[in-house]
Amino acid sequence: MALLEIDAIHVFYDKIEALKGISLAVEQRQIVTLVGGNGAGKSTTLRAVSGLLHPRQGTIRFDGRDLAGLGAHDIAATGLVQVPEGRRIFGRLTVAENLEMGAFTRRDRHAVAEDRDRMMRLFPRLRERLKQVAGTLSGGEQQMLATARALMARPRLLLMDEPSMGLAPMLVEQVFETIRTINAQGVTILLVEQNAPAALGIADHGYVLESGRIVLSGAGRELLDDERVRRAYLG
């Protein structure tokens, strides 16, 4: 059974239908990946997994249980974690209370702290940003701080949307590597990016979302040596 099960759902804006009909499963332990085009349905997708949209149809099922009614809270608490699209750090409170939010729900603070020390070691700038307000971060340093945030909450399965967008080209490739460690321990990823070659080339497996419907699925590698693929998102 895959961890993450989406089962021929429709998701609409009003009377707008933004996703019709899509299904899609991640395995325990894989990087997965959606590429499409600015409206193809990725980030409304993610949105529907962690419980900021309702399906009108169609079944979300997360280790086997059917996430249908639960709110965004309740399935954030089950191990599914958002990294938001534009970041969305608290901007008015230091790196430090960034990454204490990240945790509000553990009870553990021995554990915490023993991933607060992760974090820096995953992360070594945030290490000297600690007390720096977040607003005043870089851009790339403000998706560490989302991305360490997300971690500390230990998710089973990791959610990400566009976390290369707006960045440096060199930043862009410490966030794909980055994304491959966080991976390589234990993490599972759903990943949703625009940069097609770079999400394909690490993923275990990719969809090719257009117009709400998936339209190509298959290992990251083989979709990224698709000529339908090259064409439309790699010219």
Ligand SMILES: Nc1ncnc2c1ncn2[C@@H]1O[C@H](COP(=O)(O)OP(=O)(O)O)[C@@H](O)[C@H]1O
Contents of the next structure:
Amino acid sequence: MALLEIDAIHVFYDKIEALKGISLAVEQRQIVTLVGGNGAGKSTTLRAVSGLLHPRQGTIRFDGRDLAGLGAHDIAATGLVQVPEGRRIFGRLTVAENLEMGAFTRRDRHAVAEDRDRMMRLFPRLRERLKQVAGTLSGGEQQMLATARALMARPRLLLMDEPSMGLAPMLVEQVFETIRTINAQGVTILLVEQNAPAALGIADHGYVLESGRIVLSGAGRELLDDERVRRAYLG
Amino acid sequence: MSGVHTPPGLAAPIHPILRRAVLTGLAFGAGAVHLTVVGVVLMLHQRWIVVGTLSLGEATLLAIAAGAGAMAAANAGTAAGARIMLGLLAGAVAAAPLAALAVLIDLVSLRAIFIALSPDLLAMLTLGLGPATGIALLIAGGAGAGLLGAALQQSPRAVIRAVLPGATAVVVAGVFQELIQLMLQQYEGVVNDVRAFLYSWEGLNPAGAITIFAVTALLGEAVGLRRRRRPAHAPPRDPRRARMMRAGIALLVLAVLPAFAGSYIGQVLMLVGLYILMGMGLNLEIGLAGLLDLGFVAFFAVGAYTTALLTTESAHALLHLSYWLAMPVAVLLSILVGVLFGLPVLGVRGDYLAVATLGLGEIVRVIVQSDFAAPLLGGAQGILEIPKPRIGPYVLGSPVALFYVTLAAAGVAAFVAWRLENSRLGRAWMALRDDEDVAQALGINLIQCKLLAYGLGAAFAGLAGSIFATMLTSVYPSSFQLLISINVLALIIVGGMGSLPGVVLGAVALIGLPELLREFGEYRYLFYGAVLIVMMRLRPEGLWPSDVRQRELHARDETLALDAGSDPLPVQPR
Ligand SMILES: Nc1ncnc2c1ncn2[C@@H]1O[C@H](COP(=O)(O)OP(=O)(O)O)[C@@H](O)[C@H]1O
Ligand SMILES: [Mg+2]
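Let's compare: the form predicted on its own is above, so bring in the form predicted together with the ligand.
Let us now look at the entire complex, which starts with that chain.
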């Protein structure tokens, strides 16, 4: 059984149908990517999974459990954690406080402190900036913080929304490298990206989303070589 | 000279430095004329600072001319002597529009339009000496004040440090003469003798003014010297400890002052205390949780009416509880109403929330006022005969006694607010304030947290309302206007969003001071407005900002620096 199973969900913004019956699955320990252009419905998919939006039809199962009717905070407590689009860190809190917010649902103080040390090893730049207000971090650092904050929740599935958006090419590489590292440490990842080549390059499995529909899917490498994907995204 | 625009009407080009002084003078003069025409100056003229010598109105005009002089001197790049002469010029120019106004009043009566332009005003401006001499004196006075202002501006710091506090002290002692005299009069002996030495009946007498000026100037000098004498390399004092010290001293003054100052001050402080309570409540909602609530007065009303219904000796009584039993019930009911109040606006954010809560607040007032609820709540006639609280046989009847009740309540409330701020809940509020969606996605229960913010905020307001009811021994719907919500909001902003000591300072500045200036009637709101504007210009973070707020404003500077500097290019390769 897959860790996350999305089955034919339809999601609406009032009358606009943003997702027109998409299905996908994420297996344990995989990196699965959902690629697509601007406005395809990638963020909408993640919002539906994390409970900020509710599908009008279809089901979302996490670890076999139907998420229908759960509030966003309940879903977070089941281990589904999002790194939101545009690095929405808490700009007025410090780096340390942001990390602490990531562990909000956890009670195991001791393990939380350990995880914090782990984050400092994963992102050494954050260590020097623990007392700094997060809003003053550079773009790359904010992405690190948003990722670290999500990891502080010990997610069973990490949802990442366009982590490479707006970053310089060098930093983009670093971001994908980090995603690999995190995955290698045992975290399952659903990665949403416009940067199809890079995302498909590290993914076990990929889906291509267009106008609220999944038009293609397959192993990451396979899709990277697919003629239609090449034409659409690789120019 | 090129580049400076000269009006075509002036034949000979004026030297730019002179021009600047003249313009400065005219700007200040225009301000003076404005204050005069709207009637403030004449109103202030009713009040002596130094009996028979200087009225508050005259002092205001002189201060304006001195300000023109100081500014003209500060802006000029010439030798010191020349700058002082520029000050003289600017002061004279500042007086010129007033002189013109005096001539105008003398020639035509404009009272139909501007009621303040009366013969009394003319007499004041010309010192009762008739137009010709009077106007000459008016301009000479302006020139003199401008000269003094410029001279002071050019003086060494030591002089400024003595003169400014001295002058301020004289004005304060003069303006609040009635209060101070009443306070001192309570005591026989030396205290009263000091009063008699300083004051003639309606204000300071010249000897008193000079004494106060001299003593304060010396004090200012002494404090300044002591500061300077601390060696530069000595470790800076721990700012946190210094803050605690200041807060402690302020608290001590608050606790001790009313006992000596008598019932009027007690009453004012009590009002300040009620606003502090409400400020701390709204601070939880706005400062921490970011919920802009303009219906806050509703909770205050619930606290007051609950207390009234449970304790009154009139026919409206539901029960005849003692005050100490009614108060907790009032607080609990306020919490309940706060939660109910939060429910319909759960999904509303930002500006829309302000409008929605404003509506909810008004609904509560309208219900209380309605005929429909009149059998229960008394309608516009309100509820009377609310007894004062008692401790055993002792009735807490005086404003001072009730002030101590308020102070104790505020102390408890401050402790609760402080603990909340540093709790998990407080952290969750701050996260919600910054980004609702992300906060939820991290496991924060939005509904629970928001309702708790409304409920706990309401608890503080309900407590204040409860004390308010027993203070007035009656409640009327007209006491629960929107203006109260706005006052509370303003005091939080002036004090410093999210800061507990800020709430206290804000309440003293915006509630206490205008109350003490009550005799100036509606004009005191002029003061209120001026304070708000000046504060937002000079100190947008508030009088005593919270650490977080300070960090934010500081952070903004850092961000600007970063943008200009070394930030890696945030460019999207497409
Ligand atoms: N809050 C919203 N209200 C209405 N329509 C929205 C909203 N957010 C997104 N949409 C629409 O839904 C579609 C999918 O958006 P989104 O999921 O954000 O795309 P992506 O993340 O792939 O760029 C777009 O057509 C967008 O205009
Ligand atoms: Mg998106």
